[in-house]
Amino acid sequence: MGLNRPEKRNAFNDTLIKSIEKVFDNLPQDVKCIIIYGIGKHFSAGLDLSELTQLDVVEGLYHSRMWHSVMDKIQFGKVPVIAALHGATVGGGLEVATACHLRVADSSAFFALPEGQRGIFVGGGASVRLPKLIGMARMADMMLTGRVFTATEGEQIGLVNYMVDANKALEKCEELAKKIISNAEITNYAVMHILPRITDSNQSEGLLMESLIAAITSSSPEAKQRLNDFLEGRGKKVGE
């Protein structure tokens, strides 16, 4: 799925964000993984601020909540989502990237939250999702000082899962997507929907959820077949 406003560095206006929502609301049954990428020189330069200046307090609240709804559809949708990142991945663009399940950046990518220098605060979910990846202190640094992280730094701090050479992010995402769609659907669902909730819960609740989803997945016919294949030498070993 390509972000196609290259003349605006793929800055998000309401039309673009609602187009993403429409895709996730109408996902064909045969689609098992989605790759989000930016058309042109950048993934996304963030929110189109010309729209934000027109909002009053109540409209601003609803606008932020609309973003939250769309980001939830990315994170808690039907299929895993991979972000292919290059060039500017800032502000709202970074918020979209953090809602994805994996992030692949090429060497041209850079990450920033310029909201602090614009006199505003993030509104698309970054304050919840980004600290879980890089820590609250690093996010505070980005907002207080305008700090920009390079692709290399992004990988080092845990923002990026994979870093590749320039113009290779989409190719790497396609490689990862093939691995993801080879998994059992119930396992992918558990990773997408249950694992984040386990992480957000206390230890006793988390362990209970883990036991429940472990029992559900291992009892499925597909899991039993895969386990039998492995035990009888037909399944792949780790590293193969």
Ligand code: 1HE
The other form holds:
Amino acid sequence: MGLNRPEKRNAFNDTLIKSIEKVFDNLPQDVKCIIIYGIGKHFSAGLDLSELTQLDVVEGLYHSRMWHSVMDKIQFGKVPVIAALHGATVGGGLEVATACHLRVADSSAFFALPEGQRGIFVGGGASVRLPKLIGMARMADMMLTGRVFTATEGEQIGLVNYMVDANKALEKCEELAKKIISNAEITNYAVMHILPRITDSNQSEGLLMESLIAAITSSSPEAKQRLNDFLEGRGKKVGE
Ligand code: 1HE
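Show the other one: the form predicted together with the ligand, since we just had the form predicted on its own.
Whole complex next, starting from this chain.
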């Protein structure tokens, strides 16, 4: 799925953010993985700032809640989503990236939260999702000082899963997508829907959820087949 508003650096006006929602609401059955990338020089310049200037308090609240609902559709939809990042991945663009399940950045990517300098706060879920990846102190630094992380730094701090050479992010995403779609669907579902709930819960609830989903996945016919395939020498070894 390409963000296609390059003349405004893929800044998200309501039309662009709602077009993401439409894709997730109308996903064809045969789509098993989505790659989100930016068309043009950047992944995204974040929220289209011209839209914020017109909102009063209540409209601002609903606007942020609308973003939350779209981000939830990315994170808790039917299929894993990979972000292919290059150039500016800032503000709301970074929020979209953090709602995805994996992030691949090429060497041109950079990450920032200019909200701190614009007199606003993040509103698309970054305060919940980003500290889980990079820690609260780093997010506070980005907002307080305008710190920009390079692609290399993004990989070092856990924001980015894979860093690749310039213009190679899509290729890497396609390679990863092939691996992802070769998994059992229930395993991918568990990683997308259960794992984040487990990490959000306390130890005893988390362990119980883990046991429940472990029992569900291992009792499926597909799991039995895959286990037998390995035991009889037909399954892939680790790393293959
Ligand atoms: C925009 C936006 C935008 C560009 N809203 N119009 N995000 C920001 O504060 C980031 C602001 N943008 C930038 O710092 C730069 O544009 C970039 C580093 C991303 C790219 O620089 P560059 O040199 O490639 O492009 P440019 O010349 O700055 O911008 C090209 C055009 O896009 C220009 O408009 P033009 O009519 O003069 O051609 C820019 O005004 C326009 N443009 N970014 C509106 N963001 C859910 S809440 C999330 C809250 C946030 O995301 S706050 C962070 C907002």
